[in-house]
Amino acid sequence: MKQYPVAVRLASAAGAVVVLAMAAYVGWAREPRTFRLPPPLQAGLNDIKLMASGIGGAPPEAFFAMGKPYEAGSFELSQGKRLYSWFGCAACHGDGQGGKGPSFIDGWWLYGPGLVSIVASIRDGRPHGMPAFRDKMTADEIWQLAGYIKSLGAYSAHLSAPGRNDDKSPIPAENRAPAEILFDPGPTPHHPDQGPTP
């Protein structure tokens, strides 16, 4: 067996350590995860400013301070997908195509497609059957679920996506803009009971 000089063995060991350190850094820096928000941030996420009509509004300062993770973070979207299943959202909304509750991918949002409107709908409930989840979920979970629901009704593709389903789904993956693919505006330019197209 051939023996390599000590300098060559040390150089290859140092190279291996550098490669492992770089791999660990890339894995860590890829997308940082926060598993539990500090209480001040949790409280700050509840400070949304809705318009008087209850449709649309401004996100809280905490949302911007965190870097808007609920719309583009794969971890946050995966958590939202898990919550969608856990809290039985599919019982009314199906896989996003609707049922007893409205569809998320038909292109029409009764209370607006903005993340703040979706958060308000989940947190406070809406007339005609949407229950309030204010006392059942944390503010962080409500925002995660809202981010996932917004991804279901997306009109533009995103790089981030939640974990994939193992079963067949009639709709495209959440990061493939299912609303844009499946939305059929029909022969009329607007939906008569919900205003003009988005």
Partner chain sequence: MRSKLNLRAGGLLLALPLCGCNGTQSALHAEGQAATALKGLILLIVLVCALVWIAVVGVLFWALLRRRTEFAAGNKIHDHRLRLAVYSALAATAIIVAGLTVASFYATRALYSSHPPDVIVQAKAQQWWWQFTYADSENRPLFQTANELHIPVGKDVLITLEALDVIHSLWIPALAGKQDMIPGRRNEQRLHAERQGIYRGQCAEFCGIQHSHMALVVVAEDEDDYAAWLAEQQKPAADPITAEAEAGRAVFLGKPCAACHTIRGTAAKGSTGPDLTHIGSRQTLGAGLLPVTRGSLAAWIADPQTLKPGNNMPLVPLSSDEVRQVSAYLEGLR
The other form holds:
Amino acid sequence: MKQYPVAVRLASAAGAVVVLAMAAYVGWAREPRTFRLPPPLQAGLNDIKLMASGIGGAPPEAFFAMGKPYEAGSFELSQGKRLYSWFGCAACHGDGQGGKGPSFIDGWWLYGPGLVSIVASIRDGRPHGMPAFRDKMTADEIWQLAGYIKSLGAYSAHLSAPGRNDDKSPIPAENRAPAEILFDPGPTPHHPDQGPTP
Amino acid sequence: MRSKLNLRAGGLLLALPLCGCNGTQSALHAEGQAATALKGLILLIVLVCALVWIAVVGVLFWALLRRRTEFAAGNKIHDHRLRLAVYSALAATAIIVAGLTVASFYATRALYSSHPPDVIVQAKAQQWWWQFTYADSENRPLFQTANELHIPVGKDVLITLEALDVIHSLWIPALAGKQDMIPGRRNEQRLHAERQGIYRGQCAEFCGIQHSHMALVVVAEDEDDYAAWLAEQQKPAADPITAEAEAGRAVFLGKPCAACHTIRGTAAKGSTGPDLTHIGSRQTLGAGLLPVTRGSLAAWIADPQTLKPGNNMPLVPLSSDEVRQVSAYLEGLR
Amino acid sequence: MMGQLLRNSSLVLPPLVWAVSLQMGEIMPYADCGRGSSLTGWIAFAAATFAALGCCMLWLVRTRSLNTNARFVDHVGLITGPVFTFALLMQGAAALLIDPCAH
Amino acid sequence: MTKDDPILTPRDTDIADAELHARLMRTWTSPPGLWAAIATVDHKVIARRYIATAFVFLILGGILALAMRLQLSRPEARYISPDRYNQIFTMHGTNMMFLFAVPVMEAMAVYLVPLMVGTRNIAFPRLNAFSYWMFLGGGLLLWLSFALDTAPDVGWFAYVPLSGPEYGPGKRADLWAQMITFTEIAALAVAVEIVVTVFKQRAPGMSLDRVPVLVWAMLVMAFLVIFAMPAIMFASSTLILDRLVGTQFYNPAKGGDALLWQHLFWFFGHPEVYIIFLPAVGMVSTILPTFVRRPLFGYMLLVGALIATGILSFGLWVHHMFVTGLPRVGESFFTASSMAIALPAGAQIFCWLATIWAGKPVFRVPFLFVLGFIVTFVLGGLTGVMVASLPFDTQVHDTYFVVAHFHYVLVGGAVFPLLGAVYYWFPKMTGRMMSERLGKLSFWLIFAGFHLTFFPMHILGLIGMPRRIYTYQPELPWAGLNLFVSLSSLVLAAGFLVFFIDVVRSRRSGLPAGRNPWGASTLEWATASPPPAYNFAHIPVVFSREPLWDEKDALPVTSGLRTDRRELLVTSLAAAIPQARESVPEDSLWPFFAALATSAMLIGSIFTPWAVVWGAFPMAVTLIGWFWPKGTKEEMS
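Now the other one: the form predicted together with its partner chain, given that the block above is the form predicted on its own.
Everything in the complex follows now, all chains and molecules, and the chain you saw is the first one.
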């Protein structure tokens, strides 16, 4: 065995670290696509623990077991975007800026900025007109939609975001954090504790 | 030689019973004007090329195996003769190629017609199904249907081609060559069926995860059948006749089905998915995936993502009774 | 000097006019279809004529000197030129035979 | 020419061979060790690395092909999910085109061109090292993404809008686009080196009409790379911009155009085919004369055909777009140009046939591959005539007919000659012969396996099977032929297995080759096998096209180059008259670091546009290090 000088050994170690880091990074950004969730996971996703007030709560174990795909997976987010239009969310919430229903990108969340709250709002409905989608969508679809709505209201662009649409859209693409661009706090500043977490 | 043999093999294969429920999908089984012209050209070029190939390989083997009297490198007379042979082979190539080129220009001419068409159908492709809109003589849309095109035999049918999301390509090989459908552009395709029959077509441009399951059926029928079909399709959906189907309609309208699908004559007015007004009269479901039967309708509604993974129909949570009812209702929509 | 210029220009003429005709074939059918003219064909045949002219000129002015490199370059031109002429003739045939409105 | 003091500067004149060898080795060889191996700028070392890496990608791509054949062996099979299948066929195409075919052809050029033109290293050797590291980075990026389920799934052509922001979620298409950039940088670098090496470093006397056909082929290929690759660089960069920054190049709703992508892609994509094929023409034209013991017939015609093909290849791209709805007249213009390609292609075939006719064939393995190439390529060329015909193409476009056609052209037309070339030049590269017995076995397996696999695909296409489908329905009459094709692909794979076994075996224990085992005529055989780091002890002088045949006793050489530093001879473009001695860069680590910095910038720019700004600083640092003047050693003389 040939003895390499220290510099060489250091360099090869550095090379190995770089390759491993690349692998780890891509591994972290891994985006497997599932089109049909096995029923146990479906059931598990429904298992959210909501606070008594209906605001905030803990995601179910299945969510963590799956690697939190609904916040970080751009495929899930783009599915959420499609569900947003298929299930007629735009009828009340417009392109995200609100209509009959509240806006998602004004820095203000009636029921808090947490993903679980959004899931609960979609699943169970809310007073003043938000219908429950429990019987219309499967659990993973609700999560996908919730993830998309949350990304819509994010204040800073996230790596995983659906791309822009290939049509004329009045709001900036989701990957450019429309809330950050469009939000106008106006005379009264927004509530920092209620602002969406990026 | 190989090409010829295989052509024969291809012919044999064609003789097998392919004209099953899904119709033929083969460029060599031409039933339309354009496809017949193309088939003639294909056979001509293949034949000429097969002969050329045989000639070249024959010369190669001759050159390899011929008896050599002496080693004649640099032999001036020899080189001169070789040069003559090469240049005449080149001249022959030029003549053959020019012939084939002009033949293909003539075939191109045959594909195009400036006559006004007898029927105009608007086709819009989307991931992963086809939408067809029939119009009246004033070009007002009459009705929509999906994944199934009916055309009268012996008439010129103009299909206008548009894509709603990504690029697709309409290809019905038994009737005509393919033509792309590109977002932001409008293309045209002419069909002219010479014989009655059912012809299968398929998307030819890679369009995403379910590109493989984006087929369509073309029904070429005589004038009367076509007129009857048109009349039938223009009617709104039939009312359910059984109690089960009645319940199915209620489920369909109450659940998100109606958000994406239209059933004319009911409150269902969604435009994301295919128009289901006469789904029961169609041959296939899921863009050529399954024949329309009650069982396949139920299977599709219960679990579209297993049958066609990644397609755009979201799973709607229904109880097994509800699935049965909806499938009964849809099957009755003839 | 003049001979050199002539040789070089007849060398590049066939590929040049071929490239021009190819581009015109993409542009002119729209105009032809609208006006019922057949400019595409005229351009292609004119280009074919120029290409053939280039080949002939090269044949006439090709160097007979002992400079092997110059002879070599002429040879290459004499071999490539006819190919482009052939392509241009076929292009002209296409413009003759096919309706400019066909898509 | 030089102002050096002739007494004080050590030259290669009047030194005994052994002493000269020792001195030159001292000057030209890299020290042992990993660090030095990374720093080396020897074209032979880098080319061997390049070739080995490309063959690894060939094996990986072949495994993907077998996976696809498994999935297609029966209707509605569920061995592979559609999402994975789309990644697999995209990876197969991208990998074979960008990570195998183009790099391996350029690598052969990097190895052979300097030896064949009789010089000591390739021009811009550090750029050459940089090119390899960029290529490796692109390959690793793509395969890592595949291993981690984020591989591109939009086809190797990545048509918008499917690859665009709305329909291509995630980083998959971005990874594809940046991998393109990696490999394009690598390819462009090599192309520039080849052009300069051929133009300025040919051995004295090697005038244009004495340049070996392989070198001509590589030169034309290099020019094709230089003119074609910028189109795809532009395309992939604008795609990234559309996806990441929100530009609208390809968005029809805001005035972009989806067809623009296809024009750009195929303006590169068609010459790409010739970038792969023309080097193979060169290889065949080099191998053939050796085994028929006769100079190549029709040298002029072949070179003219190479150049004509090269120029014509830029006027064919629309034949990939015959069904997009462009005016038929315009499309037919491309039919005309595509058909015209048959003339130069025919000229090549006829010249080879005439060479065989007039020669005395010796059936060794490289020659077998050449014969297999002719039989296969003629068929592929004829189906090329078919798809060049617009109306014919409307039926077979995007079907298995086209799959069959381009495998005939690329495997039959380029891989067969490449395998022949490996058998032919393996002795030169390693000093050992490959096995004749295993070689014949692998040839027949590959030849038979190839035809059995790909010929039926013509029929499949004609009877309606589209490309890029992950499955087909049982009612369709394709199942039998597909199963046959899948089984035949195993024969093809077995042939490649035998080939790789032979390579590994011969590398360790092949028979020693000697200088010129085949009795070939070109300059690379004038030096030892494997060639020493300095290639030639004295730069040869060339008086004919077949220097080793015409100067049987002793090759005339020139002398006067210094031995104490790396120097080579610069000659004039046309007549190859010596003009200057030029010193050549020493080994350097900077190309490696520059490649690292460039890779970091490119990968970063998948995620944020700011990576272009911040990534520019490390790149600038490495480039400054790279080009830092290093005193007298680097001076021009």
